[in-house]
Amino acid sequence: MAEISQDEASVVIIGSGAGGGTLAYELTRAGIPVVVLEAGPHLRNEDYMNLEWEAFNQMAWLDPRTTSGSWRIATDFPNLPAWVVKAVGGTTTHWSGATPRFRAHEFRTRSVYGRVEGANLLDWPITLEDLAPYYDRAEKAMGSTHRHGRPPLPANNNYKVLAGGAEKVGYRHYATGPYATNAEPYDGRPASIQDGFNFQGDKNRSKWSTLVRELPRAQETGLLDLRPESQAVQITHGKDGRVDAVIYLDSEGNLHRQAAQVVCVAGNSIETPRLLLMSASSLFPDGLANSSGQVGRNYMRHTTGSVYARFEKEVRMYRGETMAGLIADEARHDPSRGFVGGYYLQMISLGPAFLASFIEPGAWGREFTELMDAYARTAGLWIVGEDMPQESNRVTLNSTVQDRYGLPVPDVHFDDHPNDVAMREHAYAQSDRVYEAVGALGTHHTPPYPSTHNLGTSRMSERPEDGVTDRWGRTHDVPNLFVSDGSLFTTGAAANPTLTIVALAIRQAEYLVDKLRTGGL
């Protein structure tokens, strides 16, 4: 691994996840030497507990947040607003492996759903065409399974419910993937061997991840320098505008400055918009990069929910992959059915100990005794879901409350809009005809769990007036400051993000290369 010098100015990539972690790699296969600076541990896949919650302990993002809003995660889990990883390789090592396209229509919200009142929705400044080429590039790093030969996953008990009632209702678009873990050996990782809970850190190294694949590889170049339990802090800049330094803290909590030539946060979309807005600055007085006063806003976080069901005989959902199959029926647009957008329908199983907690929060008595005795009967899903973009859902500095380290803490501010709740309980109600029509004895609908797919906050814009970046992830206000993680996204889709978000990254690392080459920066 290289050692650069912290005079040295050069690409600095804030994060390692699915944003950071890609274009890391990608940079350093090009000969571009660069420092990942990760708040995070170094946790190696040997290192992850096979308990549920310990396992939580070990690799989330526990540093203080808050939440404001009519959500029902402020009331719930009002310290927990989201549900990442805080360790290298970001929350590609906590991930469910789904890896579906976004569709067409998905890039052109504004122009196909029309005005949607009290949703900010704005067309992508790309299409589907462009970055077509970055996803088959994506698809076979990440191994996708049902894509260029790869061999689909088997399907375990919880599919086969989940396949079985969408055949009976009519649904014609069902599959155990595409799903970003091996079914057979690939790419140097091994198949999988159907450990159940292994999206809280696979001990196996047959799922993707940044911290399998892309890290390791860059770090075989020999011009990367990556340093764990480096939380960035502010960005600072010079005269001209242009971004010189990032300042981090280490473990012990020892200030450094580390010279750059081009800053690149891929934070997740709640700590990328805190630290822009924490280096705020006599030139950027609202944060930086934030002459449009975008940074922050539009915060999606998908519209989700689960279907837990009871069948008379024995499911034990907990046994293959937790997450590998889905029903895309439902992902479309058709606006007969009372909102614009569409949903998955994606299989989910969580241990005891998690549904205990999640299935009903601070519910007690009969009727969650009776959903606990039923656990090995039980099957379950996941809807997964395009929200609306508001500008009044936003991350923003809470001055009141402070983390250790004296710095104001995120405040996640999220209300959903009409179209998300009536997008819900139509999922609700699908999910209960897949169900019923297999002959569950009942059903019951959780309410959203902490967020995983966090997006938005520094989106893509054709005009500088409508968000952060333009269509490379470059931000608007300063040419050599980039975003490279969800938080790119100008509307959410209904595809999981993780394959998009390493699609754009690709495709920027591709552009940045371009650019420090022939000085375009």
Given for the second form:
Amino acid sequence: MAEISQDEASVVIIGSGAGGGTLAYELTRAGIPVVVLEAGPHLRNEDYMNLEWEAFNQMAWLDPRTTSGSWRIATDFPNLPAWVVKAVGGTTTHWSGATPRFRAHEFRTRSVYGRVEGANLLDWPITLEDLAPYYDRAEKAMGSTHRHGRPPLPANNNYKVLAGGAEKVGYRHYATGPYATNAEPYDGRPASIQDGFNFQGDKNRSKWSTLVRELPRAQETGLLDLRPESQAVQITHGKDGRVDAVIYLDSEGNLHRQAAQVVCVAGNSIETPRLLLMSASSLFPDGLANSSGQVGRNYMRHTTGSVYARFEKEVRMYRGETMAGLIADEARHDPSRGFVGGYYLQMISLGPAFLASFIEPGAWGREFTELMDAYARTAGLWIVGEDMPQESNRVTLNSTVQDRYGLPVPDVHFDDHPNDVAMREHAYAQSDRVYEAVGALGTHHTPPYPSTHNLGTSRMSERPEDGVTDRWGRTHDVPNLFVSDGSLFTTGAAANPTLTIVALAIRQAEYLVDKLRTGGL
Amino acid sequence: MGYPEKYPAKYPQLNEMEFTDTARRILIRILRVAFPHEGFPDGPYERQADQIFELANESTWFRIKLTQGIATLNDLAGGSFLGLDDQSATKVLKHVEHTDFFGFIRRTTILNMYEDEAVWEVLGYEGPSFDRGGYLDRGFNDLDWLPDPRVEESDEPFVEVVSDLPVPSRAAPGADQPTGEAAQASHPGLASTTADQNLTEDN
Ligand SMILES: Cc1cc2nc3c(=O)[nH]c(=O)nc-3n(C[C@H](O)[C@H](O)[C@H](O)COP(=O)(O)OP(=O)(O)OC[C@H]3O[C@@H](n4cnc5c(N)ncnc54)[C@H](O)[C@@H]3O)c2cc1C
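To test you: the structure above is the form predicted alone. What is the structure of the form predicted in complex with its partner chain?
Once more the chain from above appears, this time first in line as the rest of the complex follows.
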């Protein structure tokens, strides 16, 4: 592993998840030395646990956050707006693996959907054609099943129920993927043993994450200086308005300064705007790269929800891959349904510990215990659909609540848009139809979990006044500052975001390599 | 003499709660009524009650709320909460449902009681599986009351946009001008074609 001096102005990446980890690999393999600052510890696959809460406490970002707005999270989990990881590999260690691509029209929602009251829709500054070659590379890197010759995963019990119901209600576009977990050995990692614990890190390494692929390979180049337990707290700049260093905390709370030639922020969609806002200065009074006022705004989390259905006979949904199965038929734009945009229905399973906490927060008594008593006979799915970007859905600094270092915590404000509500209701009803078609005795509509998909808070835009970065993720205001994670999303699409985050990071790396070589920064 | 440091001594039950058998029995009864699982043995409920007492010992606020809450339950029950049948006991808990007292018990129980092996056994959950080779050879696909479904993607075409809106065709591949199209779509005439969506306004 490289040791880069703190005085050497280098490429500094903040965060080692989907965006940051990918970028680190692509840059180092092109010969560029990189410092990666990662707030969390370096956990390894053998450290992971097959217990839901213990694994959560080991991996999750637990630093305090606050919430506001009308979303139920603000009542049920007021200090846990998001379910994300603080460890090397970021949330790719927690994620499950669904990797659908965006559809062409989802890059052009303002044009295709028209004007939607209260929504801050904007076309992306790039198109599907621009991203398609990078999608190919991302799918190969991540080993997505059903793509580039990778075989599908077999049907597990939960999938049999979902697909059986889908077929009966006339859906056609269901399959066990694309899903970035090996059905057979691939890329030096083994096939899935269907242990059902990929949310808990996946001890078996069959699931793609930057922990198992990009970061070790970047280390092999000898050009990566990976610093775990190093939390960036400020990006500084010179008189010329170019960023010149990152100030970060080590595990003992000591501050360090790493000089920077280029800074790429990939802290996920809550910490990225928090860091930009904490880096405000007299030159950038509203936060770094925030002349548009859009830093922290347009926070999206996908329109989600779960449906758990009870059957007469056993399902045992927890056996096998957690989310290897989806129905894509509703992931289309069809305003006759009463909303714009579309959604996927994806199978999901939780163990009793998580199910008890999330199936109906606040519930108790027989209504609750009947759901739990049916555990072995329960099948589950997760709704994931496009939500509307809204200016008022926003990450801000909470000036009254501080973390243990005295830094302002991020406040996450969120209200559903009427389009989000209409979509969720439609998805609940369709899910009921799917499960009833195969004999469900009853279904339960579970509200959205703390956000696993966090998007949009530093969005790409063609014009500097509409967003924070250009089509490469380079901030409009600061030429050597980049955003490299899901914050870039101009709009959210129906698809799970990680494949697109990885594709964008590969594309950004190419641009950066070129600019670093030609001196265009 | 009422000095502040004597405060706890004036309320001995606050400090002794962890030792009273009655308090423990009441708490177990609360748990049984609030989380009624016929199949659960006593163990999980007892362990849960003990954990709640442990947490109460660490937090003054919880401790006084727990003591006060248990006393209130007896009042609401007209004497003894332990003497109530399930239905009446549930009614009493409904009364206190929104108190810190009940909220703390509920949250703590939800977060802990279901990560307990005795509970898993009754619910039919098998717990950690990696060390046992996962479920690859232990029934990950043993459901036999439905046909084996297709796992490949369908060959049927997928219609991405179903809309009465004229979908703007791209001027030329690579001519990437979203702002132009956005301006076009916000034209009143065009947006009004979707006014029936109830979500789109034409101005
Ligand atoms: C349970 C679960 C299931 C999921 N399933 C799917 C799925 O099936 N498909 C899909 O596409 N997506 C899924 N996701 C979402 C996916 O994990 C995220 O979209 C993705 O990891 C986000 O990438 P990122 O680079 O934006 O951030 P992350 O991967 O979260 O990485 C950010 C990293 O930055 C670090 N960091 C933050 N702030 C700082 C700082 N100031 N200094 C230093 N380091 C910092 C964090 O510790 C973290 O390691 C799932 C998520 C969860 C929680």
